[in-house]
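In structure tokens, the next block holds one chain alone, the form predicted alone.
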Amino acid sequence: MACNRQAMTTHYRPGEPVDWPAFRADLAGLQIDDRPGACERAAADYHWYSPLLAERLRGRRADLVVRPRSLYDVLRLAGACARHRVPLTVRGGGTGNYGQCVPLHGGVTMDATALDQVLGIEPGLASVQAGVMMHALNEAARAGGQQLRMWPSTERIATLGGFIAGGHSGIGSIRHGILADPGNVTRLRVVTLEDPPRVIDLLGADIQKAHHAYGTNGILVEVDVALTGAVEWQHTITLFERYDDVLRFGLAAGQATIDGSIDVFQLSAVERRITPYYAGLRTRLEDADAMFAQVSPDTLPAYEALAAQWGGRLVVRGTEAELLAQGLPSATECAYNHTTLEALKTDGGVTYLQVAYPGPLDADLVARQMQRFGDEVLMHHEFSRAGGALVAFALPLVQYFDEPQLRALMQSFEDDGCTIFDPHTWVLEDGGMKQVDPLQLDFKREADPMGLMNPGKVRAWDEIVLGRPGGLL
């Protein structure tokens, strides 16, 4: 294929016409679907958690869906998109919350779920295609006595590539840190959107060029991810009379995990006003504040004793299989945004925020916030590790009224010294990053020189490269 130098030097702007017959001819033999229902399904993720995103992204979809089955298919698709200046959005399991896989300007959605091969497992490492389901990878690793270091609460339906492209931390982060911490991800292989496309392996610190970039910095096709020894985690629920005691226990248990005196894989705190949303657990939760956790069997006695020091009573314990056999959810499904999902199943009037607290977490500050917000905000905190330090952040449920209410709540948290990671925007920098990342912007110039990948999601590209306001539809 000849390189189209003119196309390589001009940036894509939304609304450019596409010669669809010629484009489709270039993709002859690939699995293509342009049925309206298929295009709508390919644009569906969990952005409906946000009433603002649900409204503003309504009706946005690709013109067609392509499902590559090999690296060769991906290279053909990338080259055709570059030649014909067709925008490309990549999707995995569709479990993201910010509209990452919703195309703002049509074009092609690449469904990566057929790129699902486990390429190799060795001690401490798995090499996989990016579309592999995380639960399937975990099962393959466990067959050899290993497991992933972390996973999202949607582990059963999420792809690893999607977790890398949109995730930050998850179940296991209290033990192994966030995704961006060194050693958790060791290689990303990406395909550039050029004619002809290139294959680039990102190693070490260069991984951050494409990590948590919403699929805007090259097509992620392979991942090397770290493994750890498998543990038959005990999924537990511990009840407390006061939510501030749950948080103080979380701080103690998190620090004990860092110090090595106990071994905890998850610490998820929810206050009692949230517990009615857990339909299968209402009788077990006894209208109390709760800590959901995964604890190693060897250190469960020490964990239970530590909880007792803060007035906690351990009322549920068992392996994931044992809990599921009793009709109870695993602790994984009571964490992170699964809590939001449980609430939305019965109450369409709630949404959520993402709040990072300055360290160490001040339980008294949380108590004052609960008093100030009343029934408008219901608290839920996750304990994690980042850069080796214990951190805590909240995913509180909000009784939603309108956008000004959400903005006022965000400002109130920020006035307390917290940081808001806005879940009601599709723009990368306005949500999780909070600032322009020069490393990622420079790599986007290299891997996506025309700006065809998921256009409209990177404010820096729109404002710095295109010279237009960012975040516009």
Ligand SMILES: Cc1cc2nc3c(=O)[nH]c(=O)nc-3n(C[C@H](O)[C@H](O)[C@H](O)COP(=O)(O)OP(=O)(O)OC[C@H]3O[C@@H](n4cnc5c(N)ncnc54)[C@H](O)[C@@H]3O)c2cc1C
Given for the second form:
Amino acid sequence: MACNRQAMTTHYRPGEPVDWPAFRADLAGLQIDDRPGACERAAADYHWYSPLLAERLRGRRADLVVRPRSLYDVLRLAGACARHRVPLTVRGGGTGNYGQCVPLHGGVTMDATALDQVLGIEPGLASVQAGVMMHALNEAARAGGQQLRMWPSTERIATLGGFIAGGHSGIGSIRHGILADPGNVTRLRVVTLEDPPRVIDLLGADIQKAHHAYGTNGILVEVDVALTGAVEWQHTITLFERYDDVLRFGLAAGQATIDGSIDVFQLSAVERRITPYYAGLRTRLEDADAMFAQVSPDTLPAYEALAAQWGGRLVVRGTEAELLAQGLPSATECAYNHTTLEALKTDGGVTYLQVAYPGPLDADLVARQMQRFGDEVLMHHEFSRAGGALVAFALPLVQYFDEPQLRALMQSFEDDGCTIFDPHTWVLEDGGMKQVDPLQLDFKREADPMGLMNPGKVRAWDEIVLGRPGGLL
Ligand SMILES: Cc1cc2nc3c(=O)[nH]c(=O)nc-3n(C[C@H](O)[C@H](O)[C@H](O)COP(=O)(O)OP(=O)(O)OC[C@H]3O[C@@H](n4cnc5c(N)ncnc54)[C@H](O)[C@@H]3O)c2cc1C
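Next up, the form predicted in complex with the named molecule, please; the one we just looked at was the form predicted alone.
Next comes the full complex, and the chain you just saw is listed first.
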């Protein structure tokens, strides 16, 4: 069936003319906004962290924004886009960092945030519409004594569909692994860009066909996601004399979490030159390196004792609400890409990199890198679990000069055996994935046979299917 459909398909090429009046007539009754301000807002995400993306994606926006309220609306929109060959970009909370929801070649932005229904919660599982905000889902789950297994540090303003399509891991990943680990996401319901569109349920390993595809492999409309028992996590700050000791402690605490002797939901190491950027902590931390962590109340004494073995002093503890009441940030907002956000609020000269280290993390290597890079690079590491193993990666802040400087820094990390996930590109394979994923390319042929979903994002599509260089604007 899919092959026949493909045989009839002509692939979309950017610049094709669109019969807008006919397209709009097909969307009659849907919520449409074509005001320039609305299109501009719908093209804004957090790609401005990167001076290169800010420059190169400037002015890219949709011609109109459509906000479906039901699966029926999504089917009408997808069918109309396919019929009239209009590019479609899906947008959730718009918190992605790589311009994932910036429409590269105009068309329609589909705002998914009205698809926000929690369809059902049972022990260990939530079924939701993909546009639900993760914070709202967590609140609904907590009412029944459960919570999500993980969320990005943007949990308050990001959708679950956006996390699955654009994210990787986050708070909770030290306990439950990354999104792609089996069992974390158990079903994706996808609408294809065809006329008429199809609805496909992906289960088990098939979820990888649409996970982390930057909204190019069908529209996610429903998600089943695993839940775990709710814990009143203690948000903590522990100070150390040396950053490499924070990392050694992180390795020990991460392993203890895997072994089950302590219960930790977040482990974020941040060096002393970064913590003054955090609102609320500017003058409250001594000149020391810090571990921001979320720990279960039951195992907090064991966590504190372990930290002491590495010279750590636990100086802040409390629930999220208690910290916020004291004017302190939650541990969540000192982690992942919140570090870069906090720095950029007062220092427009910084940007960042994403660096994975060969396991197990070598704290001495990081110490040598800090020596080598001096004031150009400020260190921040996240401890996580992936495929059952303890992993660590850095989101270092960089004092930015120009692109050659960034490329040289990336090369320098790579020379140390690290892997760079380049946050300064909009191309899927050049940033997060590092390689063409044949499974995803095959599914794109099925779910988006004309290549209408934000064309220009997928190098493999441009190069293998269209036969033109990828990464072009
Ligand atoms: C301060 C800050 C901290 C962050 N921390 C983390 C972190 O801890 N971990 C992490 O992984 N990421 C993190 N991110 C990146 C981002 O916030 C998350 O990945 C977030 O979950 C994206 O959700 P969103 O709803 O904002 O998605 P959007 O930005 O709206 O979209 C992201 C991608 O998903 C696609 N998409 C959205 N909805 C759908 C849908 N229904 N169907 C198909 N495709 C869709 C879009 O087209 C786009 O390509 C952070 C970003 C910032 C700015």
